[in-house]
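The data below hold one chain only, encoded as structure tokens and taken in the form predicted alone.
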Amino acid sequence: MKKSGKDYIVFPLDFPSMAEAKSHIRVLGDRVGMFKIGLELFIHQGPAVIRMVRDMSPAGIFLDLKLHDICATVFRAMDRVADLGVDLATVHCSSSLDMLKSAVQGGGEKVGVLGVTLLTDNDGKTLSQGGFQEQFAAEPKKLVMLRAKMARDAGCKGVVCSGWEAAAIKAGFGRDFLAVTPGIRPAWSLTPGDDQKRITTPAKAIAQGSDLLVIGRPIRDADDPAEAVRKVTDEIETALENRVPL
């Protein structure tokens, strides 16, 4: 089934309260493909927020907890996640291959596991400060590809990566291996001092092969979030029309 522009949009419910989240679900519920639930709201409300999204919208649900612990703990945690009825859930690739395998085993057939390769507010300087080898600090894409291979080998459904790496991910691991891209900034929303470093536009991310685009601030901070989503959807659909098959 061919995806429409809205199906690529993941809107993060990065709000401190259920009321604010509910307000945005009410406006965007049939305008985006998926809602992402992160740490802040999930810690505050727990599984209730998942039930709220499911009751209010036909959109998919992406639980972004970025699990990172010993294998046994991650297995048990993902086993619980699988019972929540979400479509996707994240784990960090910065641990071991065995941990990623444990996450996939815990999720079973119920939830797609995504490996987080490198946070989009990290860059070469961050890696250097963290003691990584110079080859990775000089070219973070090498670390992303190494971690993506781990995720693929572990059986993950895909990875979270910046738009800068999406084409290489698709070329290296196949079109069915998901490339989920945060740090998306439409040209009309760019502002000085953005804390995200490895950002790209919706059109460029689509051209590079991204399957899902996590778009928060440009929509959340807009005077009219529904209009912002319409503009992003139009940009995505134009990019899809012009995209060269990978």
Second form
Amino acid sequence: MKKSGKDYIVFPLDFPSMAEAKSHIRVLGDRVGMFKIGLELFIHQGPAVIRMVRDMSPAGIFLDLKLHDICATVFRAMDRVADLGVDLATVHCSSSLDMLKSAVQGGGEKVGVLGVTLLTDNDGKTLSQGGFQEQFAAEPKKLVMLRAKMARDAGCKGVVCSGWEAAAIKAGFGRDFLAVTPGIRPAWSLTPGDDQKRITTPAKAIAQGSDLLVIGRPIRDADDPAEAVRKVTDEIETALENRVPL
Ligand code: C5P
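Could the form predicted in complex with cytidine-5'-monophosphate be shown next, to go alongside the form predicted alone?
Entire complex below, previous chain first.
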């Protein structure tokens, strides 16, 4: 089935309480393609939050725990995630190919595993501070592409990357390999001092071939979140009409 504009939107439930998450699901439940459950709410509520989203909305569920540990632990953790009934779950790419393979084996057929290539609040400066070779600090995209290849080779369903790298990932690893992009900032919502560094607008992310756009604060902090989603959906639909077929 052809995806419509809203199907591209992933809204992160980055809230400290179930009550706040619920009130946003009530407003956005039919307006976005997926809800993302991250560390904050999962640590607070555990699997109950997954059941709550499933009961309240037809949207997909993305469990973003960004696993990163020894292979045996990642396998066992993803094996547990697989029983929670979520569509997508994340693992960091920054350890090893074997860790990524362990995540995919743990997930089995039940959950699509996404590799997190390089967080969008990283840039050349943070890579340099972290001791990365100059070639990666000068061009973080090189590191993202290396890690995306590891994720593909391990059998991941796709990667989390910034909109800046989505086109290269789609070209390099095929249209079925998902490029999921956070760090989305519509032109109307640019907030100075925000922690995200490698940002793109919804239109640019779609033009680059992104499959899913994680959009949090621009929606959450808008005076009218439903209206913010409507504007983003319109922007995505216009960009899809103009997108060169991949
Ligand atoms: O749009 P906003 O910056 O508020 O989105 C924040 C969300 O995006 C958080 O849930 C964060 O975990 C997620 N994120 C991600 N991967 C990144 C950067 C942010 O999943 N590389």
